[in-house]
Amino acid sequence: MARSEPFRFGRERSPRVLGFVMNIPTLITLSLVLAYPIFYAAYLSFHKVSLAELRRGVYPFVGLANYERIFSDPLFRLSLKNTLIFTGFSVTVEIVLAIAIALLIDQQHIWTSRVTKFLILVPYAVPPIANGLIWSFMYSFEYGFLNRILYTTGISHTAVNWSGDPSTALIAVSIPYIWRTLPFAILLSHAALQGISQDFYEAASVDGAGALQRFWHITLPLLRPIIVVILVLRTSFAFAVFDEVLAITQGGPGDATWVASWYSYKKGFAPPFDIGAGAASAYVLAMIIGLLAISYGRLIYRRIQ
């Protein structure tokens, strides 16, 4: 008598199909939460949308007129310039500090390393707006903590208007942002260091390589994949910085800290409420972030291969 096959509910599915089916709820949620607003904002960027149009519920199609207007606006070009300066400075400083601190933690004893990790995570737990408000009090011209330190230590007897001087305002916004986001880069760098085998360093030491040579020829090349991740993520978020600008300078003094996200906000949610132009500027910002992410990936992964 032939042995019967076990009963199966349908054909056996491949892992790829199973994975897609299991992710359907997530895809639906993302479509509702992210995809619809993104496509609706794209729709608004090609239409004239202001308070009058919102009141009537009719949005006249204007094609690329919103994009032409923002590109002809000197303030938009200045906001892009300030965004590039802010991003370049903050991301560069963040990566250098993250690698240096991660190397320092990696050399500590176990108990001190745990304490250090806890202290490093504290800034990451502070809400962005609260972080900006804390630093705005520290920067205060009259009763700021930084000016008090300079006066007490005798370094300077004149108060510095950190966030009110156009020459220092953008850096004054960058430092709180770096302080808040640095823990994320440190944790990624530290995790990557833990994955590097000690055999590489022992072999290099036998060959007479010093600490700097080991870092340059072993540590840094093996950290490049995680550096790509940090570059892409931190560049994306730095280009969209908003909370620190809102809490500390609100774009001032003058237009010294007008960044791209602040320009989009002021266009769309401040008089005269030009929502179409605000949506267009937000899409230009998103395209720049996407191009930078692709460029980062191709440049660094090409060097790895």
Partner chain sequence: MIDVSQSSPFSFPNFISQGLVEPLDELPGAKEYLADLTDSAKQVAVYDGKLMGLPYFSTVWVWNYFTDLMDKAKFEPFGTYDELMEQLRKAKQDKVAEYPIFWVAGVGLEQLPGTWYQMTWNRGGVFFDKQGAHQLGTGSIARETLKWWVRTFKEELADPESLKAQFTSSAKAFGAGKNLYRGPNHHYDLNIANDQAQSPNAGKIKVHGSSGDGRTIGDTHVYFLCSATRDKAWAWKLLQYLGGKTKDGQYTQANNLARDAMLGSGYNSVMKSTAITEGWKPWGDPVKILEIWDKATYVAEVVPSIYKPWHFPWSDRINIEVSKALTGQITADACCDNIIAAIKEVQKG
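Numbering follows the first chain given and starts at 1. Given the structure is predicted, the values throughout are model-derived calculations rather than measurements. By rigid core we mean the largest C-alpha set that fits within 1.5 Å across both forms. First, how it differs from the form predicted in complex with its partner chain.
Relative to the superposed rigid core, L27 undergoes a CA displacement of at least 2 Å between the two forms.
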The other form holds:
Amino acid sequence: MARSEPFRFGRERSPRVLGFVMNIPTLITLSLVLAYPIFYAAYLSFHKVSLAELRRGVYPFVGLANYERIFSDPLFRLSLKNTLIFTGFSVTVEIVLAIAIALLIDQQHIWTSRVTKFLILVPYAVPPIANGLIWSFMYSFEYGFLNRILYTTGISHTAVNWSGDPSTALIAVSIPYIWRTLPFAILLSHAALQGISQDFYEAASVDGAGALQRFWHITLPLLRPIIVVILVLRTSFAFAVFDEVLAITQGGPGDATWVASWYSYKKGFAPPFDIGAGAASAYVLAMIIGLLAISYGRLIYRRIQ
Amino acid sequence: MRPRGWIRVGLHAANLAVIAFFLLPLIAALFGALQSEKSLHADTRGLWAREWTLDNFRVILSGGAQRGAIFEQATYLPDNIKKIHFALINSTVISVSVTLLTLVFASLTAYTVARLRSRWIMWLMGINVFARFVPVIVLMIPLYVTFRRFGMLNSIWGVIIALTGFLLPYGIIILAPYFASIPQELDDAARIDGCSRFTVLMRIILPLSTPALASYGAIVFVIAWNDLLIPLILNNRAEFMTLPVMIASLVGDVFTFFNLLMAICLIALAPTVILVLVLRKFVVRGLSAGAVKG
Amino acid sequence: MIDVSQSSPFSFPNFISQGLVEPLDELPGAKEYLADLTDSAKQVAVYDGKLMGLPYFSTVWVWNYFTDLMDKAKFEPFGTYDELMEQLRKAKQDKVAEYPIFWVAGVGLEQLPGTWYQMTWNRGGVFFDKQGAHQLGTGSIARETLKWWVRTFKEELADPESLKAQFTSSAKAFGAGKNLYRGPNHHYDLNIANDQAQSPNAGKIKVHGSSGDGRTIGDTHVYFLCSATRDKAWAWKLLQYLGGKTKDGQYTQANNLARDAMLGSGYNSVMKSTAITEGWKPWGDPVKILEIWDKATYVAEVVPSIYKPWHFPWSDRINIEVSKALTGQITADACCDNIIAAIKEVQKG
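Since we've got the form predicted alone here, give me the form predicted in complex with its partner chain too.
Below: every chain and molecule of the assembly, starting with the one above.
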């Protein structure tokens, strides 16, 4: 793929200059919004920063104190644990559903499959905060939409406390998240599915393989690369879930749905505005996601090779 | 192979279940938005409102001026409702500007990646693959402190720049491979005719890349429109709020109206939902390209 | 930059200690405002002897009951907590209500903690004594109050939605008419529960005082002048418009808030005026509410840590631990022990 021959107009000096000039807008924006803040976050995480320090513009150096504080905070450790559970659950469910639905919309002859295919992008376009609020209405114990469905269909006559029960609250938050992010996973799976040559299936049919065997021995192995891509991408994004938590549970009941991003947000942007500890906790999150990103980069690199 | 008999029925049933799952929240939101709280609370078990009304939409879209029957007495409408027009305008201005800016910036960089390929540019590309993983939540604190220092809090521009920065890597990842797939011979022919590299980009590469530009543009618009954290952190005045921030601001305790909230959620999600349905093909292509190609 | 901001009494000391609040004493007319402040408002607005803000609104914590279900159960509003508990159990048993009581137990600074503060104070307890020692140990009134409160959840007498309910949302949920009582809440919620256009049971939600001598808590929210303001004269005008008198010499905002939103005021002259005695009438009985008003103490007497910078993170912990106790994840004793341990942690900063 790499183009190794020398530039035909290599003698001109312009490509170098041009290459720089054309990248100026990108360089400036990325430095201001990504590069500088990333290093600045590291800097802040080693300093005492709250509103008073912000006003004075002087941040006393505190070494590793912020990190020591958050790691000795049981709530932070719990937030990480909740994030892991949330991510593990939502990504697993998402991958299973994505493959199933991708197979479903691949049925060109079924007209309802075409309707599904048309509607797949709808959740993708819904603002996460709106999604969260709508689900919090659906979950409401007293007058929510889901309990109304239970009553009306006669499935149950007692209300279910969907998001208010500490043992299920984390799952309750993850379902709207799955709802919103599933389209992406379905599309990737579907694209990969379409890339599988029919020849494989025909050969298998000749051998007398049933549908389930064909799926297990042909489709699934061929989908494996894309499953890994979905796994890495979705895991790293699910680690940073925020909007749905804000809209539905605000961390509750108790500490049942405190996740890492909620912890950072509360530390840094709620009184007493402990920005240093907030930055430190966000940095821990960044490190975890950074590791995932590196593995993703390697993966993609190998695919290109 | 055409599936037959009960398999067909099963597939229809599965599709109906998926469609129901996808549409359920929208139906719930409509159910809430088309009635008053009084009606919602008068019957807490049924799926049919006691009385249907458009008053929730009326009061929001008129910025609280037209109250309809529901809100005639309500002297305690949330203040932010009155600023809804700011939110609509801000969200539009921000999303459109971010889309245009990212398209321009990403095209320029993608061209250098696809055609110039000097070492530092490839390195920049590598950083972009990495940068697209950075979640906003990780950078919100330094971003807040940085923008505060530069006096860019509470301004539309601050949000535009921040969002542009966050969405740029994604575009470079989509556009660079696409540009690279355009045969170099086309460039060369034009250059022999005396075109500069920049003219080649403008006259040949970009016109040939409209599908990729549309894909990326649509995706950026959706993400920019939907983003909550960046405008939430950078702006706290009602005049600078976007729709998602306004929605979040109504979540607090002070006189929240649940049905109003459902209506405003529907207003916020309508533009992006319609956009992706209209540009479906492009969005689908863009999403898979952004994930797989590197 | 922002010129004028508002604050709850819980954040105000924090803002002041961070240097964000400009003192008002030297500004023209400040003395007159100070002289008219209610005692409760003074405790929030005056800090270290300096006037730091003007009152936005004041409120006291009251109980509510729903007349239809009370009639159905043939109950008179309770006089003691034991009586209340008996009524709740009987109402559940007789299927008058699935969940006879609705609490304000949503996460917040004065929602879930406020309910606990109020009932503890009403039973004669506090959270810290004058020397700053906590009063949450074994046998303490706060702990016993919590145990009693937890029981209402354990016996499924309390509506599970309570844990999500803020003041307004709980008023609306109560307006649906499914519970007999609503626990301690801001008095002005009656404005919502008894709003003809919003509530299917408007007019049937009544106010009720607390048990025993009826003592309760109250607080005042304030507007303040930001120290970062560039134009102090203009900011002072804006502050007076919001939290003081308008050009015509009237407390226009306070009067409007009383009439429209049933809010109380931090000014004596407003509290004694017809803005209150007539303005509140559409939703509740002003005489009865004002009687409760006279029995209210500023919440900081109960929880003096409000003045400490660590009160904020500490109330985060209160919210978490008490929610866990109410949902049965930990016992009330473990909850109090955790909250005591948290004091030290948050003090470290």
